[in-house]
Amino acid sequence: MAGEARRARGGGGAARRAERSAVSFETAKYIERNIPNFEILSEEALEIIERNADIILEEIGVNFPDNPEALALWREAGASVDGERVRIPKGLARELCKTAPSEYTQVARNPQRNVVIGGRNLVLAPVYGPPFVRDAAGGRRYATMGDFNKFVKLAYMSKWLHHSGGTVCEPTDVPVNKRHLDMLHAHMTLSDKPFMGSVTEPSRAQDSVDMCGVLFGEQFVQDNTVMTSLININSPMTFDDVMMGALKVYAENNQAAIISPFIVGGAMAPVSVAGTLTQVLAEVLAGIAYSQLVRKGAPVIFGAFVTSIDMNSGAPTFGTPEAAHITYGAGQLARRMNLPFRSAGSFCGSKLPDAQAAYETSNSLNMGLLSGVNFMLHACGWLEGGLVSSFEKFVMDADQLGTLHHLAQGIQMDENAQALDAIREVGPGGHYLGCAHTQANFKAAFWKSDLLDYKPFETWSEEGARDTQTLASLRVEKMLADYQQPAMDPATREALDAFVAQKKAAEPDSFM
């Protein structure tokens, strides 16, 4: 008995020592804006765009190719169907959209990390979709599952990120028909932040729902939204059967979808801002209306991925004034529909995490905050027009997301913030370094980067004159070294492992 008591005391001491030595990190709550949105369009301009979007839907129509079930739903709802072309009478799409919720909660496996999407909130999620990765040591290369796992860990450890995301890079060393299983498994086990499901096949969307049933419980998934996934419209005005099939699966199962045109101005939409906004609205109206035909009340987000094109090279351009105009305008249109809004991100066209990347990314991130975005995909890690997920840029961007949190707080005007006592104490010609107000407030007074160098030149030089990319490489290494996997019920983990293994064994590998 005494031995058991000694072992218990020793175990408690070991636990306390482990707790003292454990790496501590914090995840900030999603942003709740206390600043106004920037509204660029007048009431007259908004009405013109809405009227023209109705004309597009009624007179030109949208295509739903290879999808007889969707065509039947549209016909039953009162649309005119000619082949794969659907023409929607004026006002019908907007009326159907009214059953979509204005906001919803996405539940994470750690309830403290739940996010509310809509209203005045902003949820930040990492880069999505690149087939390549880059780091300072290995350069540009095809992404692997090992790279994917590292990004999930970095997202989990990043204070200002609220979401684990989805395809943070495309792991090309895993068969196409099975990689979605490994990616979801990584999000579910390496992080406890909310995540996205697969959309590359309707069957893979169903696998995502089924895996969530293992993680959360099947009935819980039907009663709660545990995924927010990306459904791209094939602009201009085409709703392909793969994406619409995935949307159908998610809507039927009460899971959220970002319904987002994929706009490169001058290629997939007109070169004018007003023309592009009109097409964006028409496409979003049709896509969200279809989700509500599948299931009234299905949670959706008004999406707008917009960029312009370099007319000499044909390459997309980012951080431009035109993209800002479109994003601001789309935010107004989304709010008029009383729907959550997705847009913006750490967009840039640069090949390296350099000055071009920083300028374009800064423009895009600030634009997203001021335009009223509620869900920002690609908030960190985006490089080379979305072809590359960069480890260094991931941590550079993730660090700078802290500025969005602090900007969104607005200006405090309570008695402490007015600081009259400090001004009285210091008086003319003094300084505030030692005054009581400074001593009471300095720890939380200013946002401070965890990455950028503010040291004197001499110190910076003595430490190797390191540039930002070098500092970011070191931060990547430290964050991965500090990473500690969040706890999971062993039975749940075993069930997830078994589900993935069974699904993989059920069909041969395919890399096509």
Contents of the next structure:
Protein chains: 2
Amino acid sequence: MAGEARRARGGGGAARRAERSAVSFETAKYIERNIPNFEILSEEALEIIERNADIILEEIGVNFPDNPEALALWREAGASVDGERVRIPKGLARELCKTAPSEYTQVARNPQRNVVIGGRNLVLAPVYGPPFVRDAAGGRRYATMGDFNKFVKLAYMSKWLHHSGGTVCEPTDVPVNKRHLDMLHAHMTLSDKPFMGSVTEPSRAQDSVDMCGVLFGEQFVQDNTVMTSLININSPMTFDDVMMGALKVYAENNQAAIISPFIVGGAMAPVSVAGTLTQVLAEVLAGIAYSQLVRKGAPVIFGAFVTSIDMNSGAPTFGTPEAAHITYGAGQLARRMNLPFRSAGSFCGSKLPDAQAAYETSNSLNMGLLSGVNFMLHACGWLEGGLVSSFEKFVMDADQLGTLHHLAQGIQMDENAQALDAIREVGPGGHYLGCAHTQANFKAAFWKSDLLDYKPFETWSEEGARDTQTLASLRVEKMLADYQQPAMDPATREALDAFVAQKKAAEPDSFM
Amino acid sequence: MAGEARRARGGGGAARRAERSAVSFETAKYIERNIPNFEILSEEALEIIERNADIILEEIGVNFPDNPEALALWREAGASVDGERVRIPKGLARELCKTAPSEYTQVARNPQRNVVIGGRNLVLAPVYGPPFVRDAAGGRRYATMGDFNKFVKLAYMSKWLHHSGGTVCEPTDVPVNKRHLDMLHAHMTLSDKPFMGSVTEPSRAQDSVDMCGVLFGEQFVQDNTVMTSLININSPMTFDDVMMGALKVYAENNQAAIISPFIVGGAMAPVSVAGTLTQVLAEVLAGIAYSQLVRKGAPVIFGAFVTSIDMNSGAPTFGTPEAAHITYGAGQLARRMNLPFRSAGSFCGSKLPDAQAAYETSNSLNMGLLSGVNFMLHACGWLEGGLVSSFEKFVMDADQLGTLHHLAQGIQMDENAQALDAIREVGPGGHYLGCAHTQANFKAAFWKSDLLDYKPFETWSEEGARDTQTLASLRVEKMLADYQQPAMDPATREALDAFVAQKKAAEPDSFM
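How about the form predicted together with another copy of the chain, since we already have the form predicted alone?
To see the whole picture, the full complex is given below, headed by that same chain.
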């Protein structure tokens, strides 16, 4: 019976081994949660935070420096503007936020990779921003465009990643004023998953929109959201004119932005969780209200990047209980605003993809799932407080993201899942390995790592007693060797190449 | 101001460094949760599982082999007994379970170390059972009594461990029929935290009770619970006579037992979560009902040891989403029975204390906290599917247990925590590092690891680019060097020594 079942699946041992060793190109659908969110704050606590956030906006206000256009919009909307300080009457920011959509679809060039951001969904995107990369063979070094391309390929091939991300590492060998072009070109041509646009200058945001026009068609871009970009708030309560300029470009062009306080608790926000949540809410209210002043209905995400600080060394710390408290609370606040929520990630302070890295990362990933995050940036590959994109950690984390997919499925309760017949068949003292229910269900029953070691001790020893990093190095190598570029219409590819070439020729290189 | 604050704390840099490098002997109080439990199953789903568990008990029944005494108790209680099979009429087991207390105090020889097991509490105990130990210097080897003593010392010195545990490793150099005496002697004399008794023979359970009589006084033991011991169910639905014999000894003597199905999903239980939960509930109902037949009011814990299986290799897997589903569900079932709950732990399949070990462990620890576990056995030190007690992983996990303590505190919402004055003081564009609120609160604000690396990259490199395992090896060494035995009345110590010597002399060694 078991033998027949094996034969029916076809091919015998060698074929099965080949199947196991092949790298899959499958991409899972974004997570649609079938489990509750973890709600840590009471209704009363949430109301206190909301009331205090209103007090901050009205009494203290927020700064929009070097941005007369933004100040004019605020004045017109009914805020009190004094220099660069904007004080927002109680309730106004929340009212303005109401035109932001509760969810939106980000379209990918492969429509099977479209993602719906908001609701009960969770979309996973890779690490963003590190100037360094690390791998076991080459150690820690400045990132190059070659590294960037490798990360885009790895993200494309990672089953549990839904999104190609943005600055997966900083390609420091490309001029600062031109690297956004190469980065976008890589996301557009080496992957078919959705991606992020540039925010380092409003003109680069505009380039991002224009380049999407080449890829998708100009009208299509106006009618559809094809980018989700990261707009950080300069906490406390300062809205940098460069970031606000980029936000303006994206909002005007119907492109999505994550409006995200960037908080190292104790430095950019109060040393208490409730105080930090209050400031985060005030900042997000002001930022999202501003996006809706630019264009009603512009798609946005309630963001919260939060870490705490080690008060001895001043170093940011990751995967901490305080960060978890803030993220759980911020998720509740975002849901009360009916907005998509961004937080959590593969955060760690460790210099190596070792146990510290994994403890801290797992703490954050699990908390991210249960706090109701809808868009998780940095979901894999983050190392050393975000200074380093790690090749090994990228595939290690990307593998762990499978656990979030399975956890989110919740518990099946149909008759097959109840398995009473199996319990009857096996009875006291028996075992379930060969029973009909097991044969029918085992393939889909359990999440299985594609990376971690499940071998007997003796086999593992004979094969060199490899640790996780060593297994991950091999997997990176294999994935890059197996990578196949997704097909693209040659005319589109030529047009993208021409766009980049023309833009690059139009100004001198700058490394500042 | 900041300088004054530093001076006020006294001693300058050298003293502060000395303070930081000293190993603390402090033990935190057991966790009293101020956060909700994560409830994954709906009321309807819970009722289905409870109904099906009743069907199992009534229609299929459970086996109590080689145990005429137990069969007689069941017959008397109204069950149908057919050979070794006991079929329990609908509702009877649940009714019998009602006399089990919802929580109990386990008394330690140092009353400051007493633990209350049940309610919203979480008591953390170390790994239990591995025949091997591992450390970086010595590799993997059979455990000895010397290793056992070291683990007891480490548990005693670990701030976030509330319990000394039981078989922290199997001292394979001591005869099987005598090692329980040495193990208990070690827990009693090297530590003052609460501990577990022997379950490998009913006579050894009786020795444990008698030895506690020497330590605490015989009447005291009858009046107080001084041991919590681990009674595994031989799943599916088989109640081994040795384990039941030990349970009987403990119940009769008012000592607590964890009644715990031992489930590798797909082998000892159906391959589905709902089916496994149904079997777990049926088994626990039968086991706890039996404990109450022995003695009404005997303290017990609803246990659930659950892993899944890798269907390719047959290896058990740890930290998986399916184990999390089962644990969340089992926690809900336990709370509906108003019983303390045991599950989760520092579970991993990895052979080394590497990233795999930490991912899997963090998954399980976080889930354990949120699922409402009241007693977490294996909370630190587990390696290689439970075959190995790891010295490094012991201190690594024990450090992470601090995150559970802080997470469980929930979010303070008093005026100080709201921090509006701090936000007013700092204002847009400022920073919080020096503000009055930060100065007043920073010491208690954030959880801080005693082990993990928070140093700048350059310092870390200069110090040898150490990974977590290397830091942990140093910590193990330092803790064992700093260990100081807790004081004990010399007469008690002599009486314990004499008890062990007399018991050992009374029978020949056996290694079977």
